[in-house]
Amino acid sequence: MTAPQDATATNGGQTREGTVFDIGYQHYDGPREGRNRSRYAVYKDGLKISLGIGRGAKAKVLPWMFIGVLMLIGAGMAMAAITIDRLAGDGTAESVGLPTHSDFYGIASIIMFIFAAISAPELLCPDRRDGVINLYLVRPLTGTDYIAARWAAFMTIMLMVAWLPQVILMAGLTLGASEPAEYLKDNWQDIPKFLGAGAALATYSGTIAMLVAGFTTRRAYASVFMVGLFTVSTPFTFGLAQELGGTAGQWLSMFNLSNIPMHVNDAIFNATSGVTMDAPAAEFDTWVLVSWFFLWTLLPATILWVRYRRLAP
């Protein structure tokens, strides 16, 4: 800002004094980034609210709680490969039967959905209920804009957290055996099943928990109506299942929703895993498993996808 300068100025007679500043406005002759840059912009926050990154301790610590319990159990189906291997000979964790890549998502699938319960609405909620989504909405960006980036966002903190303990779990086999070469070659197929059923996961639980976050401004709400849906469906459905049999209980076991994407994982690794043995619905055909599983994501994708775009400042 300049020095100030005296100004006087004459009316009916009288005279006036004032004082002019100049406070440095000056007109913006820099690059015009325009609407992808908004859209990244708007990426790069959704990851780090997801995070907990650059908010306070309290924000981060229940979603690097939930990263670290599932690297944990990557690196404990790991070891205890490894040691019964070590002290049984090569194979012997495979024979005996012990948990492996085509297994964790079942064991890790209920705390990937509590996860996407939690972070979802803290992606969405606080935008809506303070009134910032107007200002995001500004033109040249649009409800689709935001929407496609905040999901986007949501979508790689889920795969990162589906991801990364399969690949220390990985790891830890590889550089386990005793001949890890020979390991990695006889079994690197692992690695792109674990990405393609991990994606299935992370999409579905993701996507499904951001539609409910679109429809409320109170996060509780969200996290809560989240999680009751996935443990009440999946007693209710079971159950009843077992008692209609037939047609019909393969049907109702169908809207298990815990169990939608892991009957997708079942094709991938072309294995039956713990939480799908006994579900009716596994008698169907593949491809009805996972028609059904791209319904129940391409669908609330949609619907949340057309409320936001409506959406105007």
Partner chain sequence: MWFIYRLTLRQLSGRWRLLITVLLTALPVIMGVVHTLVEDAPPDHDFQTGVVGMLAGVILPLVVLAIASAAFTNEIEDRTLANLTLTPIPRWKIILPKLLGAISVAAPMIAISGILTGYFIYEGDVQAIASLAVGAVVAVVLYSVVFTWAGIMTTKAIGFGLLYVFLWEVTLSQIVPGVRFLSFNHYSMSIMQAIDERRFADEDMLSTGVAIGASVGVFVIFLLLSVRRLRRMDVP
Second form
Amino acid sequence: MTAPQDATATNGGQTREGTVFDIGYQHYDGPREGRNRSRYAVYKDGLKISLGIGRGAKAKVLPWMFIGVLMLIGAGMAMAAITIDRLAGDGTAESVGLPTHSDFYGIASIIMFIFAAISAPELLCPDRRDGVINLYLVRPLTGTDYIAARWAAFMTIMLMVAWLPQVILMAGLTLGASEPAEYLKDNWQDIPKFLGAGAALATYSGTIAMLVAGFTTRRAYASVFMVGLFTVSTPFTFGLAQELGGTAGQWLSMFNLSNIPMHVNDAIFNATSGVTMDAPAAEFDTWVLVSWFFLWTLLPATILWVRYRRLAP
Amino acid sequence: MTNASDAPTNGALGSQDAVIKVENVSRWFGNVVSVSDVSFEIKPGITGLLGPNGAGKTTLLRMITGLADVSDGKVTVFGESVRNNPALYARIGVMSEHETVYQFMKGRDFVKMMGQLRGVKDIDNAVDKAINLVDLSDAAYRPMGTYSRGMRQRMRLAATLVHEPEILLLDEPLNGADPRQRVHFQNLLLSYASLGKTVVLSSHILEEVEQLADTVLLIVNGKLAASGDFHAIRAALDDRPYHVRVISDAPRDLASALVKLESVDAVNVDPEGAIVVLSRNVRDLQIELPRLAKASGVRVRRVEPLDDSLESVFGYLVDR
Amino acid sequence: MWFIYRLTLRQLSGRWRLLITVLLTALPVIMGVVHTLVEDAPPDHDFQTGVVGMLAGVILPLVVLAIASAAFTNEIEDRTLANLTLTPIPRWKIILPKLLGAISVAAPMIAISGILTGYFIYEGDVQAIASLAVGAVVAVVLYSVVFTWAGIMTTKAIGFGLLYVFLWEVTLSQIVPGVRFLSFNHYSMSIMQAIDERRFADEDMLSTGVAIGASVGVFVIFLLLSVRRLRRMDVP
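Output the form predicted together with its partner chain next; the form predicted on its own has already been displayed.
The next block holds the full complex; its first chain is the one shown before.
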């Protein structure tokens, strides 16, 4: 490809010639991979951003601090149970009602909400603020592909963050028991339960955080708005529900955003966790609470999808 | 290894009246060395900081302005350390390469605020004068978010000039300027320098610097590759032998043909079959080598300079 | 100083920021209004503690975080900070007006929210309302100085700020008794108690002297830390 490209132009009967020389740009001759490769690239990039991989040490501090705190809670719960059992005999921890798998998300959900509120904007806001999204969209990649890949990446992280401490707790309790095999045989049902409850919490909080991030380009707004929404919603709805009482109070209590996935957690474990104990909404039938959860997860997901589907380069 | 810094400078850099002194300055970020052991002095007049993108020009300028700290070495302006010495900024004007404006602010308000922050007396006159200087009086009362890139750049220059600094430090000031603005801008700088002030501007475009600067500082890979008068540097380079490595499918045939060239001093064929040509006139060699190869039917696969920093100097001074 | 103060006011009163903060500060007021409207409301005391806790413990730090951390983070992200540092102004004269600007935007919103909330939940008791408002403003000043400092240290101040508020102020200060010596929430509660002993005396409080001394100490220390940081940082 060293031949100059000649061009001829006619201008008022006068012929002018122009030549463009190929001065040796490297042309790409390798295989061209399709849309799936692009989707995967956006997905992988999303994972890296969320965990600060491939960036400076500063970018890693925050996500790993959150993951660390959550794992500490899991490990701490296991340690407490083991210690009590050691001191007062097997089964004491259970009989005195020490927090376990069913209570973990009640304790840790606020940290997960904050983690989601901080991480989701990192995935979406800078791309729009700096105009990088246009570079993505001139590739064989649609807005839907982009947002789906980002969402999937964020879900991967959220699931990891939700499950890891529970796995640690499980491992701790199993290894700390005097008969590990016995313990596992008796309690293996906890595993699918916490996987399910964790998935509910992760998809719910992750999707809402993505939705909030999808509407602003300043990360700070998105984070503060989401955290404000979630943390204030408990005292706000709780206080008002008490004031109003009755069915009105029950329905108001349904708008406690932090409790929506916790009701699902309660349904899965067939228990009441600390955060939902006094919520009037807990008196609703399980199917109402579970449908409510799906509504609050699918609706934000749809709005997010519609918003990004329309984005064109 | 050849080093361009021992090229003869034309003596323009006397130490008596140097206003900026950079002594053995280095700056590294983690493992990356951005500026490496650079020393020079700048005196009144226009000095051009020239070099390819990523050479370390901006980092160097940021250290001269005191915005960034040095990892090693010393920068003094008017004999004082520039870092943590805010008082000095009353005498310095800095324009960075980025668009550092407040979008919501009106052009005139921006210039006025910058003047007030630097303690300018008779502020309204100073502001009008600066805005007239950059020819933007018409747009002075519009928010800067509505400006074109070139207009924002000029308004920033007005804000930089409003306190009539003795030293003007400009990082890539001509980016985004159209040819007419470019001329206007160059005249402005020339007249500013003629008042005995010091102007330092960085650029990766040779012509910009060539037309303006009395003195050139050439930065390549974070090192000072050449300094002094532009033409003197160029002449000095021509006198140096220069190593070029040529890879071809018939090295011995090509080597014997190359020896006959006027521009070639010596030819070696290394054990791997590559030709290393020693030349004092690479400009001619560049033209003659492909012709020769074509004439003798040899296929040349690759031509690469071996003196890396020198090559870049050459690329800048000669190629364009 | 005046110019930087005015600039900061303009920067921190963006539409979105105000909308979010006004929304948040309106919530306790709404609760207060509903409380006065509903006939057979539950006992006052729990409700009052709940609402004040929500305002002082959650909404106030969040609002201040959104405002104060932006005082420098926005300038750093937009690379406009050099406009201020390349001036012959002592560095503390850059920090102070920035901080005062953040306080001037946040304090009125919080104070108004506190006064209105207090008016409804304490049924117009002036002493209680004044105590709530003063305590809230003290907390605004303390959080402002810390979050302004955080904003100049890192562009991820929001993340660290949230972690600090919810782990330290909300969670640890309830569990670990010693933390209250280092908790802004407790400082402001003690000051509220000093003004109105009848209503805010039911917790294990710091003495007023300690609270005031610690508040002044925190303010000075973080102001100095900010000045030091501005001197040493590489300004983008």
